[in-house]
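First comes one chain, alone, set out as structure tokens in the form predicted alone.
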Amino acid sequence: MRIAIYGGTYNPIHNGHTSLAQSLIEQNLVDEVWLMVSPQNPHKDNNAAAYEERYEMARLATNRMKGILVSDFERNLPIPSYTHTTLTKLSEQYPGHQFFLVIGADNWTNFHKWYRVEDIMKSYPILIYRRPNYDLDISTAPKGADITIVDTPLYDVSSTDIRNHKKLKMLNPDVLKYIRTHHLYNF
């Protein structure tokens, strides 16, 4: 099976995270998309809600989606939680599985900083996808590099502006309605 590992602080999980990953499956580049929520992102100030808060918004995000499933793998993971690290430990133990590293255009420009990236890229595909405002430029990605520019929805929000009370019609309403129950992000 395809396996599609989309990780991230999910802080919160919006619209535009879950239209990507239904994008991967109905354009059959995989066959599942796997949301790895983050314990703690080594690229992102801690200061996030907590794990358990980002899963379950998470998990109410994508419960009537097909093929999408919200993976709670790297919290058995030393923390920081490292890309390298997680692909190496699902392939272990999922032998029968490819798994594909799903990527914004803003994580490509810091990507040759992620640890072991060479060994990531010498592995495993790399489906990038778009992001407003973010050239992408993959003629830096070594020779044979599995690298493949996906053709997704480009939606111009960020977690950062749901946290601001931004673009809030971009939350699934059961998110939305998990947030203010749980006073998170003060709201």
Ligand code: ATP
Contents of the next structure:
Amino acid sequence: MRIAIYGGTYNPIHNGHTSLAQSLIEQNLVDEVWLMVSPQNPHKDNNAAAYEERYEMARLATNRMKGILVSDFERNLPIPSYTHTTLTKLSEQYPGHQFFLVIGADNWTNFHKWYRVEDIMKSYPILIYRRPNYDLDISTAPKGADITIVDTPLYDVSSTDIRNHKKLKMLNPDVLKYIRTHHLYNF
Ligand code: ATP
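Structure of the form predicted in complex with adenosine-5'-triphosphate (ATP), given the form predicted alone:
Full assembly next; the chain just shown is listed first.
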């Protein structure tokens, strides 16, 4: 099976994340999308809800979405979790699957700084989707890298907006309910 690995802190998950995942399936770029909930993003500070809470919200948001799974695979990997390590371990554990890496145009701008990025690009196809306010120039990619630009609807929302109590319409209602019940992000 073709599996897209879509990593993030999902602090919390919002409709920008889920609609991107859905459109990868709808466009038949992959068979499944695995939302990889990261224990700690090495490029971000650690201002996150607990792992279990972020995982549970991702599960609530994708419950009824075909082909979209939430994974805690990185939970048991050393922190900080590096994408290269995650992909390598996934390939070892699931030799029958072909893994793709999904990143946003925002990630592409600093992708060259990621741990063992050359090796990632040698072994895994990359799906890049556009983000508002980010130019996307893939001419700098090394020769032989398998890069696809994915055209998807753009949703101007980030988890930061949600943590700042903005754009709450971009949350799955069950996720909003969970946030309120558990008093996350000072709700
Ligand atoms: P934060 O505001 O905390 O930085 P975020 O909304 O960017 O968070 P992350 O969990 O860091 O969310 O994102 C995981 C992945 O989702 C990243 O690759 C990021 O590019 C992507 N992403 C974030 N917002 C959107 C959006 N509106 N549409 C599509 N993808 C998004």
